[in-house]
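Encoded as structure tokens, the following chain is the form predicted alone, with no partner shown.
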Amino acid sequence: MDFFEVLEGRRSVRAYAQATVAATQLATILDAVRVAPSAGDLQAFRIAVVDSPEQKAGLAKAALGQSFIGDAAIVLVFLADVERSAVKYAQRGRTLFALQDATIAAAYAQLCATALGLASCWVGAFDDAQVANVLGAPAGLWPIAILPIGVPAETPQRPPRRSHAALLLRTQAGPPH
């Protein structure tokens, strides 16, 4: 699958077949994440790989009852490592750059999963403290995204997308007044 097919083919899938994700597929996803860009190349994020039914159920509960999380073969949880970024960027690293690093990493994982014929769904609605508790995450790691990954059991249609004109902000040339 070429890059543009991956972009076009990615969907938010909430139904997964009872199939495993091969260790080689997970390794490929993690390799893709490793090359994601990050602020100052600090890679200020961590990833929890969750495959136990109990932890997946705990994450589903923490994510406001989104039970499909528990049905995925694996769940990746991306956490911003705020202090790693703060070493170089102080408060901006804590509040923005670590968040961006974890977000970009999760996006790379999603695209790689799609390229491998797997499916995922970005989950951002959750209780941070509950997610951290389920994972046993140490202080300083801020949960940013839950990414269930598995073999798709559905093929959702693409929702309508905004036009280029609706996305673009027209700016005025010249210095601000």
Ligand SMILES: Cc1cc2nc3c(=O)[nH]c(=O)nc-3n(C[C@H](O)[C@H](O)[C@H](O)COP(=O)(O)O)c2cc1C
The other form holds:
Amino acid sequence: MDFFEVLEGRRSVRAYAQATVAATQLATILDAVRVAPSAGDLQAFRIAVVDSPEQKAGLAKAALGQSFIGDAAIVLVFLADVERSAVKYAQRGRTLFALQDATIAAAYAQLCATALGLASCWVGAFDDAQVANVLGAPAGLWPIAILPIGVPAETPQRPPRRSHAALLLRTQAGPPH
Ligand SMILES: Cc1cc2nc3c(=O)[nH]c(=O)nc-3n(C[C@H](O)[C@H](O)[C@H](O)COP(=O)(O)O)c2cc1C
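Please supply the corresponding structure for the form predicted in complex with this ligand (the preceding block corresponds to the form predicted alone).
Zooming out: every chain and molecule, the one shown earlier first.
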């Protein structure tokens, strides 16, 4: 699958087969995450790898009962390491860059999972404190995204997207010619 096929092929999948994700596949996903850009190359995020049924059920509950999380082979939780970024960037690191680092990392993980023939779904609707509690995460690690990953058991249609024109912001001066 080339890069553009990966972009085209990724879908939010919310049904997973009862199949495992191999340790080598997880390692490949983590390798992809490691090459993601981050503010000041601080890589101000952490990843919790969850595969126990109890913890997965806890995450599903923390995510407002999104039960498909419990059906995935593994669940990655991306947490912003706010103080790591704050050391260099103070408040901007704490409130923005750590969040962005974790977000980019999760996006890379999703694309890599797709390239491996796996499926995922970005889950952002959750109670932060409950997620941190399920993971036993210390203060300063802010849960940003839950990513259940598994072998797909559904093939969702492509959802509609906005047009180029709708996405572009026309500035008054316009681009230089
Ligand atoms: C920040 C963010 C939060 C999201 N939260 C959820 C969620 O809590 N539950 C869910 O089922 N999907 C969630 N999604 C997935 C979106 O619904 C999905 O990306 C969107 O409908 C487009 O579909 P596609 O990913 O298949 O292209 C989230 C996606 C993003 C980027």
